[in-house]
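In the form predicted alone, a lone chain appears below as structure tokens.
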Amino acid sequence: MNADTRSLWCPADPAPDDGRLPADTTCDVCVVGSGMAGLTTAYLLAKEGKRVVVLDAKPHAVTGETERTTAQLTWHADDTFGDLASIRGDDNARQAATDHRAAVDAIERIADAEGIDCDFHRVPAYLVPGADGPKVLDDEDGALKRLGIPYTRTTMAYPGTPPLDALRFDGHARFHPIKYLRGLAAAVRKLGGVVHVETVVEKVRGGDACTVTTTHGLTVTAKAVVVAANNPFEGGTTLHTKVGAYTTYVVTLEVPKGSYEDAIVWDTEDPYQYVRFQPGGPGDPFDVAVVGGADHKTGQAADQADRWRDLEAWTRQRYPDAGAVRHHWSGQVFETADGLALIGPAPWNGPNVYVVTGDSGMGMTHGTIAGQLLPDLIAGRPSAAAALYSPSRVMPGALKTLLAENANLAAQYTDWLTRGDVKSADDIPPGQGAIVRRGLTKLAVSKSAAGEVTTLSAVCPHMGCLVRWNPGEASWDCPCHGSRFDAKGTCLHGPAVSNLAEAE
């Protein structure tokens, strides 16, 4: 991503890890991804006393998605409570906030138990509306009344706005994920398992002796393997049908140190708009407000630019006093149709293979609901949220939703019939890319700020998509199944796992 899009919680110094995979090698478990997920389920399965590999593709742990989210400890589901009841049935519903809940919960007490200082504070959560008026927030009133869920009815006022209606949830936090994470892999490291950097693994094989290839040609053998990439690589068309890619941007602002309320704040639009609060540093003398929103499919949107400028507003609106902008970025999110996460054996492969994806913008909690999960699943043990986070659920109620997606998906590839964007890398400005018709096929060709122009392959490795050019975070996006790569197309966030080739 572009160096101007670094986020709040990138760190000085790298998490610690054990360098790239230097020899095949055989555990336990092997943990695909040194994410919230990954970590949290290496930390509990070494807990457990297991030999566990954690294989992480970047330079380093910890520098994937984790560290571009806005890091709010939410137990309140992303949509609403009242939406998942309809598609997933009330005791489902219920079951998923127990769940969450118990997720924030998990992170205190691991942070507590492990020395981790992480900012971990508790916070209450409001919910209010929008531009789209109550309705939104009377239907949940509704619903959560039905199922049971503890929240107040109240007001809430932004210091530049009347005083709104709002649902007061309890029991939410904030804290500082790299921190968090950068905790974890020392204590995973220190219970006996290994965190290896800049090993791409490019297959993996279940059964009773697992085994997990990597691209430089080594392999893992384990007794089982959990695959915690964010979006997962060989996924086929049986995960990638039920996950959507989106780009979601963030901004933070400086306020006056202990200004408001600390808090959540999130409303009713779709995509709506949230913001938190971080305490700035020893010494700082602002906190910033952190706030999110401005979601699109990725690869399907090319005003990033106006996204974060949009965002500013909104938060200036609210908070007339809000000083100077000083970090904006962009992460991503991959949805599932109910809002839940995919936590559990992988439809395919064979057994012994775990799969986490769909975070629908609660990567914190459900990722420790992962790490929590997968030990049991491996053990053989029986649990309560087996069934609520199967990979293999069936969703009648969301049928509507997956034919939307899958119809916009299958839509991407009519790329392949239409006119580059410009025509030649003339008509490209410095510091930008377009894409370019070279006869049948397409070239991804970006113009460095000094005007050295790089010219690439435009289809994108994982299934032939072909990429589309991100000003905001000068990247090449896939608009089918999210993989990111950099203008010297370098794979930046799977499924893809390897770069796009060069222009023959």
Ligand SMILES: Cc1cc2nc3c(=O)[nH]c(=O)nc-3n(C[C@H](O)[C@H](O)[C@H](O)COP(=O)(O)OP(=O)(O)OC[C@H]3O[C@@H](n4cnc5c(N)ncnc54)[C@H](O)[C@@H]3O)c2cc1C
Contents of the next structure:
Amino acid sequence: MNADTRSLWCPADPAPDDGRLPADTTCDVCVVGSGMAGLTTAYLLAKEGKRVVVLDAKPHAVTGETERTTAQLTWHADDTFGDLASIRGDDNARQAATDHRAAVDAIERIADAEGIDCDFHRVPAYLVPGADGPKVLDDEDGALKRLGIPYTRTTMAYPGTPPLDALRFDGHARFHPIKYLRGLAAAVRKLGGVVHVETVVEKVRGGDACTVTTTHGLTVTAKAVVVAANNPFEGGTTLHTKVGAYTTYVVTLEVPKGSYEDAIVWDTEDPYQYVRFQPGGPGDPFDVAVVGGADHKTGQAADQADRWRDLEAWTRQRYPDAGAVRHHWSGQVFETADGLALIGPAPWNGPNVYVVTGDSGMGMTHGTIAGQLLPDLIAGRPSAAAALYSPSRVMPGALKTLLAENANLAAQYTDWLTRGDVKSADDIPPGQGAIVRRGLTKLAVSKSAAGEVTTLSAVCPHMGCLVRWNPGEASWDCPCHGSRFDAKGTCLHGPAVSNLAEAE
Ligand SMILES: Cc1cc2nc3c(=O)[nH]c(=O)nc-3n(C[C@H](O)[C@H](O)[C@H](O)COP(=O)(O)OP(=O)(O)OC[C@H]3O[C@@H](n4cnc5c(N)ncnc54)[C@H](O)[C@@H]3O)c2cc1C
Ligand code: FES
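For the form predicted in complex with the ligand instead of the form predicted alone, what are the coordinates?
The next block holds the full complex; its first chain is the one shown before.
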């Protein structure tokens, strides 16, 4: 990833860790992944007295998608409660609202209990119409009324513009995700757990004694395993037909301190735009407006600069006194057909292995729900949430969405039949990359700013799609299931667990 696309949260102080896994070990529960989902789960298991081993592939903990979030703690469904109810029914939609509200409460409670100063602050949220007109807002108004989910029909005005019809939701919040998870990592270690980094897991096998095997050949033996890898490395077609990888964009702009209502606002367009505010630190004369949107299927767009520019223009139109752009970055969200995460037993791994994935843009609350639900499932306690988030759930109401996602996936393999983007490395400008055809195969060729050429196989080591160059992040992105690699081929994001191969 580019140094200049680091997020607002990129930590000066990384979360505490225990270095690389040094030897085979045993524990009660092994958690793969040290993001919001993994560390919340590890913390709540450790609170129950379980000995927990957390493993993460990256050099530091909490440097996955959680480092690239915008950290809105929202309980309103990402794809509207009307849509959720039409796919899963009214009772399930109500249950999801309850679970997400409880997740925001749990984050506040945990931060208080552990004394974590993470800028947690309750804010109202407004849903407003976008260029698509009032229909979505009116439909959602009707659905919320029918479901009995609390909201207010009101108005909301961007500064200097006429008021817009709006739905207001109280009890949302914002926080600083890295401060929170740094605190959780410290708490896990204080409770006897360990957090190992630079440890890539390639295989998990369930059973009475589960085994977790790393690419260094070490093994963790555990009574249960939680795969909280954001986009799991196993699960194959069963999993990947249920979860789609999307890239989403963020810009932050300086705004005069305290000049706007401290709220979350998002519109009804698809994809939607949203804004929330983050106070500047001590001595900073500005707050920042954190603005996101412009989503697309991962690896299926190359106009990153335009997307960041569009978000900036969107902000300036609505907040005319917005100043300089401070950050721009992108990251991935994993969408399910009903907008709810998959949390529960991982059938593809065998007994006593659990998974959390499919954040659907609500990974802060879904990660917290996983942290509450998985210890119940591991301990064999009944849970009202188990069926709602079950990775094995069947959703006849979502057939159209599932078919469209899978047709899109199949279409990506036709890249094997096309020409390269350019004829040779000579045609690639410094700082860029492109696909070059060589005989029957394709090469991922990039050129550094200094002109050094790197030539790799373009074949994604996960399931054989061809990667594509992402000029905004200087990465190779796989359009099939969301694996990403840096210009040198190092794996940045799964499901792949290995790097792009050297070109033969
Ligand atoms: C731009 C953007 C804005 C967002 N805004 C919001 C928001 O406002 N509110 C919200 O609720 N959600 C939001 N999300 C979603 C949310 O940030 C994510 O869903 C959440 O951070 C994911 O947490 P996680 O723990 O599942 O994954 P991650 O934070 O990615 O953690 C997974 C970890 O697993 C590790 N891992 C992966 N594979 C392996 C392996 N094989 N072996 C060992 N370790 C492995 C990775 O290194 C990583 O550290 C946003 C996401 C993005 C990108
Ligand atoms: S991520 Fe599955 S083939 Fe690349």
